[in-house]
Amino acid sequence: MDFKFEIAKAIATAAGLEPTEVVGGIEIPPNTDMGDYAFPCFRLAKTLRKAPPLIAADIAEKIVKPDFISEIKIQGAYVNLFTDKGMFAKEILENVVDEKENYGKCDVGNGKTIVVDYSSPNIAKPFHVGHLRSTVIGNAIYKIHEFLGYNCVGVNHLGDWGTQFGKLIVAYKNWGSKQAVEEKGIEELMRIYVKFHDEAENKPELDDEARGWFVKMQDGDEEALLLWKWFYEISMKEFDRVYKMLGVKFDAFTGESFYNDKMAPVVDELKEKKLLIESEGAMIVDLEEEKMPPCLIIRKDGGTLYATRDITAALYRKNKYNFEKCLYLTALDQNLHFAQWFKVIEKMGYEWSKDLVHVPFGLVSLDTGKLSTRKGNVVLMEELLNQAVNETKKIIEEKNPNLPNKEEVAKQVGIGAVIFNDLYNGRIKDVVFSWERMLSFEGETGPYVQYTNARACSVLKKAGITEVAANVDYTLLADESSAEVCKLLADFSNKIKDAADKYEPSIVSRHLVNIAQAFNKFYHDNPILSSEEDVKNARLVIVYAVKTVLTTGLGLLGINAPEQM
């Protein structure tokens, strides 16, 4: 049962409205003295043309109380609803026990395809901490939509084409060697790339040479393409290693180069539709009416740009996948770029341009400040993850040296901490790393949620059970701390839907912290294994339900849930 929706139906009937007009306004009050659910009537004042307190009084008088609601009170403009704790617990906990890892699932996305374009690192540059956000936010959005029944297509739109490869070829020919690249791999490619930018500050002709090599790549020059392919293969080995550590997979690695032979028909279409005009030797789509700078399609030297490839990719994806939505996970500072080429797709006459969604996020930094590949001051992703694992090992050696599978648990907790730290923040906010905070087993962190899950597993293990019987006396779970856990479990499905609608995984991660905190209070307030048999059995159902939901929720974020820590 969706309790919020059932309450919305009852309130809507009393107010003469549709449930959809009400459900978004239902809140869970900050303390239970104000009810388990509350509906503020302010938003109805305009529709019903009455003062909010009068609307609240009308609703309270006319409402047909759902079975699971024991009492309704009015406080100012609020309708406060109190649940029958035993009946509420029975409904929620029986559902979790019955549905197990499928609890919270629904088929709202059935028959719909969502394309998620995420991670997208640049070939021949190291996978650094700046790529973390796109990768883990995109992965979580993919998993959340998949849980809701969508057919998800995860695309890694690799930065494997463009002028930077011309720069790298020039750098290799001037300051590199085959032996050094084969020995040091991406580290050497990064060294010569940084060297190029240092040298180009005083020798601008190097930039012209680099553009020339990129044009050669576009024209199919054998030497240029052999070097490009070599750089690509070196990079992919490193990327695969990092993705394996993060537990991230993709359905397609169609990077920018994939569209090289598909752009000409798109450029022709822009010409046919009289959208392409010449400007200072380049070809642009004018967006002055839309109060945006022009969208550059072909440079004056004949080279294509990000926009050319992005427009081509969108047309290809619509044709191949017939998506409901196509999501692009990139930094907030790329807002204008996406706004421009989305508008070009609209001007081309494609009504599905409205289904292209830029999902922006803030920057990630360490205490040392912002990251830049051009200057070479980057923190490699692999180093960061290894450091997280090593820091976790130290904590395990200090707190639980006899833990079985220490290595594996250290990986799950250390890497999980990095992912959770990112996904706990609203995606639009900037993220700063703090090892001390990130790896803490207290507070709003990944290890805290994982530890709570392990605690629940430990209780079930001591009780000698892997599954629980749902036929218990639920009236024994009427205390406040039990009721609070049940209320948060009841809202799990709504939080997942909300996270999908807003492309905001932090809604799930914050809810998991709330569940973990409520469970730890329940654990503190209520003896479990030492209680009388019927009380113990009832409380064990809560323990099982929390373990189930925390494991599922962490999984949606791309994080493992070890059973021992």
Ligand code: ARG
Contents of the next structure:
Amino acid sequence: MDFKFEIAKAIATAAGLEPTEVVGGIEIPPNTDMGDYAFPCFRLAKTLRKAPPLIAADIAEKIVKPDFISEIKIQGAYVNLFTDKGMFAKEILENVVDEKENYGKCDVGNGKTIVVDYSSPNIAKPFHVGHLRSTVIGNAIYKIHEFLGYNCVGVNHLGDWGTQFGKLIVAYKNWGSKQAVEEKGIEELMRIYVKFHDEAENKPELDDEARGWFVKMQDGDEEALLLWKWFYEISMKEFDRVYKMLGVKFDAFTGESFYNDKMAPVVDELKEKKLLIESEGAMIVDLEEEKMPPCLIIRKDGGTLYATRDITAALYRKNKYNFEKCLYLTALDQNLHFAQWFKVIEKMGYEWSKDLVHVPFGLVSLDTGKLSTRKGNVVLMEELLNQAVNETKKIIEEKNPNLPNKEEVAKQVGIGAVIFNDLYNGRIKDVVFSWERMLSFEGETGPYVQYTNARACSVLKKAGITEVAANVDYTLLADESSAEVCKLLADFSNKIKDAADKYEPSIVSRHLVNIAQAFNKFYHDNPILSSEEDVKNARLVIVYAVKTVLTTGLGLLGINAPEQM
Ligand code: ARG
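Having gone through the form predicted alone, I am curious about the other one (the form predicted in complex with the ligand); can you provide its structure?
Full assembly next; the chain just shown is listed first.
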């Protein structure tokens, strides 16, 4: 049952409105003295032409109480509703037991497609912490939408095309060796790439040479393409390792190169629509009216650009997937790039330009100088994840040395900690990368939520059950800490919807921390296994429900939930 909606229906009927006019206004007060649900009447003053306190009084008089509401109190302009704790617990918990891992699911997304463009690192360039964030946030947004019934398409828009490959070819020909690239992979590609930049400072003709090679690539030159393909494969092998560790998969690896042969018609279309103008030998779309610098479409030397490929990719995706929304996960510093080319799509006359959404995020800063001394690259990403696993192993060794399959659990917890750390704050905020904090089993961390889940699993195990019977006496769950857990479980589905609407996984991660905290209080306040049979059975239903919801919630964030740790 959707409690908020049931309450909205009752209030709307009393006020002579539609539930949809009310539901958004229903709040869960921070303090239960003010009810378990509250409806402030201010927002109805305009429609009903009455003072808010009068509206509240009127609603209180006319409302037909839903069964799970025991009491309604008016406080100024607020209608405060108190749930019947036993009845409420019954509604929620029966539902969780019934639906299990599907609890909280809904079908708002049925029939709608969401394209999520995420991770998208650049071949032969650093896979830095920014790409890690894009990967982790994008993956969570994908899973959250999938849970709500959307058809999701995860696209890795690899940076696998562009002048940097011309540079890489020149660099390889001058200072590279096959053996070194094969042995050291991206690290070696990066070394020669950096060398190119150093050398080109004094020898600008190297840049011309590089552009020449890129033009050759565009024209299908065999030698150029063979080298490019090789660099691509070397890089992909390393990216794959990181994706495996993170447990992230994509539906398509259509990177920038995929659009090489698809850009010409788009450029023609821009010309036909009289949007393309020449400027200093290059072709641009002017955005002066929009107070933005022009969007560069074709370089002076004929080369296409990042934006050219993004415009082409958007048209391709609209055509192929007919998306409801197409999301782009990158750091904040690409704001202008997206604003510019979204505008170009709008100017082309596509009303769906409004469905292109840049979902930006903040930077990662480190609490030790350690990572910043060397340039972050894919090798380092792997190192970083491995370090998280190793540090976790040490903690497990200390806390629970007899744990079976320690290796696997350390992976799940260590990597889960890194992911959770990235998802815990609003995405636009900068993330501080602190080993100590993020690996802590206490505080607002991944390991804390996982540990709480494992605690619930262990209680069930000690009770000798894997499933619970839902036919318990729910009036035994009317105490405050049980009620608090139930209330949070009841709000799970709304939080997921909210997270999807705002592209904000932190709404889910924060809710999980709240559930974990409420559960730990419940666990502290209420003896379970030593209680009378009927009390024990009722409390075990809460334990089961918390385990179920935490496992689902962590899963939506891309984090595993080990049963023991
Ligand atoms: N490769 C880009 C970078 O590393 C990110 C690509 C994001 N996606 C897109 N369609 N532009 O900055």
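Positions refer to the first chain, counted from 1. Values in this document were obtained by computation on a predicted structure and should not be read as measured data. Heads up, when I say rigid core I mean the largest set of C-alphas that superpose within 1.5 Å between the two forms.
By the 2 angstroms cut-off, has the C-alpha of residue 468 moved between these two forms once the rigid core is superposed?
-> Comparing forms between these two forms, the residue 468 CA shifts below 2 Å.
If we fit on the core, is the Cα of residue 529 displaced 2 Å or more between these two forms?
-> Not so; residue 529 is displaced by less than 2 Å.
Core superposition between these two forms, C-alpha change of residue 197 at least 2 Å | True for residue 197: a C-alpha shift of 2 Å or more.
Superpose the two forms on the rigid core, then give the C-alpha shift of residue 47 between these two forms in Å.
-> Displacement of the alpha carbon, after core fit: 4.5 Å.
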